[in-house]
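To begin, one chain is listed below as structure tokens, in the form predicted alone.
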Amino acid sequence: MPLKTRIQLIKGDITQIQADAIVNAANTSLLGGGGVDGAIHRAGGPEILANCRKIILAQGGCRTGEAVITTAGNLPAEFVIHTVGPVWSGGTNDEEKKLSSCYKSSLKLAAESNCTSIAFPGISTGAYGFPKDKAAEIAVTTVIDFLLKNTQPKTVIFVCYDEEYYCLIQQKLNTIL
């Protein structure tokens, strides 16, 4: 399948898509917040802060740049795949590796779940003052680098609830395909 086949943009809120897995960005409680986190949580009920806690006995949360997954509740997806993305210091504490990582761990986490598709928010541009510019490079570089390598997810959906986002993901994908 072509590479550019595989990747979708919408403009829209994430609670509403429908893909086998939906990116939450997190924090390292797992036990929701605001933003696309709260939204998440809201939208997919109390399954997935349940599903959420039995993650924290286990492991005790998780990490900036990693990810965990757990049922979608109410949500129109199979799963939530929650990832911590980093909080921007000035670009001085590696936020572009782990924000890297952050896609990395949700992309084989979907696909070792058997996800076909999987759809993102702008992890780490909120509250977190990622800078959307370079957030948007290092999404759409890093999911195209995991595409060109793997077959599963089929499909990766990035989810922009604002227009500037959208724009700059837009013209990323339009310079690199």
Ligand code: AR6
Given for the second form:
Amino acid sequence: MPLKTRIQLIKGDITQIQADAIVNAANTSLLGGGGVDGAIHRAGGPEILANCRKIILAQGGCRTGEAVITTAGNLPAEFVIHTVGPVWSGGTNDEEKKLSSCYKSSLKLAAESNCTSIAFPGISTGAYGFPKDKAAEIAVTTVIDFLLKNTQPKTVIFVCYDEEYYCLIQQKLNTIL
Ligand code: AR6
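Switch from the form predicted alone, shown above, to the form predicted in complex with the ligand and output its structure.
The complete assembly is shown below, putting the previous chain first.
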């Protein structure tokens, strides 16, 4: 399958996406929050938090750059992959490497869970303040690198909530593909 057909770009709300897995931009507590995290827990219902609590008991939350998987409750997706993006603090704290690690860990977990499709929001580009242009570059290059080396997941969907991030992802995809 050509690389170009394995990547989709959508403007909208990730809770509406019918992918095998959608990714949540969570925090280390895994207990929910605002932004896309709040939207996913609200739309998915209490099952997601109940699953997160089991993970908290087993391993005590999730570290920055890592990912965990739960079921998706009432969402059209089958799974939610919760990853914790870095808080932007000027770029000297390995933020770029940690953000790339979020994409890699999520893609790896999706492949291990037999997910054919996965949808990503702009991890760290909201409350965590990561510059959107840099974040879009990391998202696109990390995803393409993974897809070139792996056959699963087959499809990656970038779900952009705002016009600015949508245009940035589109621009990066056009340059590379
Ligand atoms: N669908 C897709 N994207 C969305 C949606 C949605 N429904 N809602 C917001 N976005 P943020 P972060 C976009 O703040 O920066 C939470 O409180 C939004 O436009 O959700 O990683 C967590 O609990 C932005 O581009 O995540 C953490 O404490 C992107 O999602 C903290 O925020 C990410 O914004 C994580 O901060």
